[in-house]
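Just one chain is shown here, as structure tokens, and it is the form predicted alone.
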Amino acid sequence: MNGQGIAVRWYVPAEIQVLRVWLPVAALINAFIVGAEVLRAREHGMLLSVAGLAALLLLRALLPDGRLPWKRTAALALAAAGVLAGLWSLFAIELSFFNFWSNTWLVFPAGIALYWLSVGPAASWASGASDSAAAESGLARNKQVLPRLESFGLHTLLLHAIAVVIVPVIWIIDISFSPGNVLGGAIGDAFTLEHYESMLGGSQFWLWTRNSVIVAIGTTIVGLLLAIPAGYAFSRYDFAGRKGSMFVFMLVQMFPGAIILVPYFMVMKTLGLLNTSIGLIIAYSVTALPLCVWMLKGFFDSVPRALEEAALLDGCTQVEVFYRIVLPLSLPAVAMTALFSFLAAWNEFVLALVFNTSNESYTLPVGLASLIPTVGQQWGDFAAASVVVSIPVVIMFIAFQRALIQGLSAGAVKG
């Protein structure tokens, strides 16, 4: 085989194999950003977004082989179509973080493609004039230049994963800073404190808090004495019913938490415990159990049987080696259990809806949800509220991050 056989054959540029993933991931985005303007109704936005799928999409179809050179002519005019297309979607509407987002997912994969397609390694490749050596060279810079690049696009996809989770954030926190109560306007634009005043000065944001406080360390305390001796029973002993009770356990959490509302306000009721922390406590704690359960056995499994036995040896009860051996080795994933329990107490928002009928009695979520009635919504409020009650999770994940990465990869491996 002559050496043009070889080339074609067995080198392929760098950006071009880049170009090759990274344009239909440009064209679904664009995909959605069609969706978002067909959305905000707006034709001409819509068009244009259109039209610049359309050009990623036949970019992509038409991407030179290295044997056809009429692929590149074809792929460079697509490529300068999209960039024309983007950056007079740009300047034709109005500027805004969308409108700058949305066209530059239109403009740089397409900017890129005409860049590479013009000049360098790929412009020689696509228009055939490639030979052996050259396809040598290429495969050694192939080697350097591709992890640079597909690092670089991770990283794209990481920064918009993160951007997903962010921008919410920064939108409530310029609510809360924002004068009156109004959930649109630019960020930044206005700065005030009388939300934080209005909910921290008043009786009725701490009254709340007390009563979520109370709940969440209540249902922490009590699911982690009923789960942890579980857990170990679940992974050490064989007794009768423990397959049938195992698959109740995950059974249970197939069904959607409204159906147990019903019995379990007609229970409370019988009890005499609504508007009541303790009857959120039991309620929290029977729904959270099986999954702290299954959490807390899949990490004692992990624990080498073997510790136990030596302990056992050296004279120690059972209870003395599982407070002594196997509990302090698990540790991580008590921590993670812990978590999980206080914020799921610290985040429901229905059954402390249903049980409570009295603003005393109110959690922070149903107290956060009164402040949005039907007229009147004091959206300021609201989200000066959620900031400061955010506050505690956070400092809980980064105070407890350590434990939650050794818990929640516990079990993965077993000795």
Given for the second form:
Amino acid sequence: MNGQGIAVRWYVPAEIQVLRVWLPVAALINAFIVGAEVLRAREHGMLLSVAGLAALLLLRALLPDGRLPWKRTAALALAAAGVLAGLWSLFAIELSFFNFWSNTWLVFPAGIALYWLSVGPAASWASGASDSAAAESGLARNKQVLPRLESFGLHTLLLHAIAVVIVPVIWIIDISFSPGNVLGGAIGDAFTLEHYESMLGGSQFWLWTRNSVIVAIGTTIVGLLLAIPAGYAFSRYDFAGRKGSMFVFMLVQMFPGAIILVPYFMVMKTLGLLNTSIGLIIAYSVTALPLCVWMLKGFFDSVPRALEEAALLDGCTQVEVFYRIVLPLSLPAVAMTALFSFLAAWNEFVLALVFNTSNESYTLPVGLASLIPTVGQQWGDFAAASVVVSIPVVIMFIAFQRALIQGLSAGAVKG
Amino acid sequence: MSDVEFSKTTKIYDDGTHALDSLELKINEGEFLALLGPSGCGKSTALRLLAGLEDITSGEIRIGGERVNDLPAGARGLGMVFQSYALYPHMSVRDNLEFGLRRAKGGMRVDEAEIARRVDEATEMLDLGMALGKKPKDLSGGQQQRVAIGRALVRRPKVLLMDEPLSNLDAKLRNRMRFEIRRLHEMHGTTTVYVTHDQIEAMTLADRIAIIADGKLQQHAKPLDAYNQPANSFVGSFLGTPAMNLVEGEAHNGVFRAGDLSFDLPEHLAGWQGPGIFGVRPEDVRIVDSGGTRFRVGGVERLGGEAIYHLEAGGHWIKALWHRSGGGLSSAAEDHAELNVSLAVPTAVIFED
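Form predicted in complex with the partner chain structure, per the form predicted alone context:
Every component of the complex follows; first up is the chain already shown.
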């Protein structure tokens, strides 16, 4: 040993460990902010965020290593400069939500670095004053502090992820309740039900809904009737061409939908199925089939064969074995497949747009889209209809949540 | 009549594996037969052919004198206990027990009162009263096992099939269930075919055992007969723990030679001439004061009530079992000691193969 205990060599205060990870993350977010400011063409914001990006990266590079005390001094100065620049910017500009948020991503990391490096264990470690007793108590303290700091960081990230998902939803709900047909305006500044009244009061919305319901339920039924026996056969029987056909199923899934659009259209035209629900039901069932079959096959695989053999010995026919034993056990997967087929049909846009040329046969997504390009766009009506269309989807997800999770994790864990 | 007869029964899988090769085996009515062998030997295949879960390639299987080759599994009137129990997870214990009775067709149909009576009977016999309303996943391993046995028995099967039923239980429960299974068999007297790779289960449970290796029947005999007079060296080494000592060599005028090792043969084997495999059980190896063969103690496994001695002479290793109550090896010899050992005991055997 070289006189320094193993604790001293290993010890890095929790604060420093956190800064090592989070300063680059903060810098990355500042890089995104640079991009956003370029799009918004705000020179001031651009300059500040570029400066922030550079400052945070430099701060990361200057983070103390516990041996060179000058690094701490330099890092302190840099952090202080970052805080000052961010605060000055906060006072100098008008405070929109975005500006406030983007400045926080400079002020907060720099501020916390400044604080941690000036007082407390990290400060004394950074100035090189650590002996082995301090290092050992520091290691013990790390065990307590580190999980809390990490959890705080993780939740900050998750909040950002949630915001990315939920802001558009809040926005569209706000538009649907805002008077007039405008996209801007602050959230919750005015309230009206006029868009809902005009959408739900008119006849075309209900016509589209009827079409969508028929197509979605039809697709679900036809899809399940095809996918369940197919999945079972793929799972249990070893027939000629089994591997080949499973591969082809996968292959079909790999092509982008646009490639099959034209052949589909010609087939439907020949069969006289354009502008009909049946045409769409057939197209959707077939498109969703590979995934449904693969999902169900995976689940059927996880049903032990011994169960089927026991049922055979108990006097069941092969068909009875299937619907008395295998099917009841596979309900989560069947529910999930049903939900998947329903949603795929409910949300599908391109095929429905191409196959249906008359307003009479529009499904909801096509109908909604038709509200946008006409002269004098009806953003409010569009938003209201979008909200209404999403409600069944949301309800179904909530209702099937348990089955969905079971279905998704099936096969992964064997009980 | 519910005897079972395999005649020239052969199973060859699509990939060419000969799982079972011309099996000849008769199981008498009311008999408990254990199919014993190492894993992959074909014993499970034999059971699955009998159950109707797989098709016979050639030969015949008869149950109660009737050829069942082409009868579907459900029509053969069998009950089966699976290794994994295969209880229907979505049904309560009661539904599991009733399921087979409700599926019975034609002349085998069972009316409601009879179903209730049989379920009650099985419940009582297997002590499942508290569990009837529960789902299988809420039961302990031992209870699941009993439900599986109950489900097979309520059908009043002509033959009860068991496929390694105890292998999923811990050692303690396994011993208890082994006793239970034997007790049930004595109560019911149902013809039973029991597949296992565990020789202790086979020895303790069965009236007769059929030892199978490489798809071929090696010996079909009462457990002790198979133990005392193994038909070949495989049976000899497979039955018994520790395994029988086998020494390959050549006999000439009452002396057996294997490389540097040579020893006198017991009287009943003295007439043997030419090559063979000499076998002696570890508990029969004797220490003698004079004569015998000089062996070195290479190591001792002390298990408390008994000890296993590893003895070496002329490059050959044999095991000897010492028992505290005086069985086997006569005294507790020390490690690295040299002993005079006699292998010329009345229970020794010589195999041709």
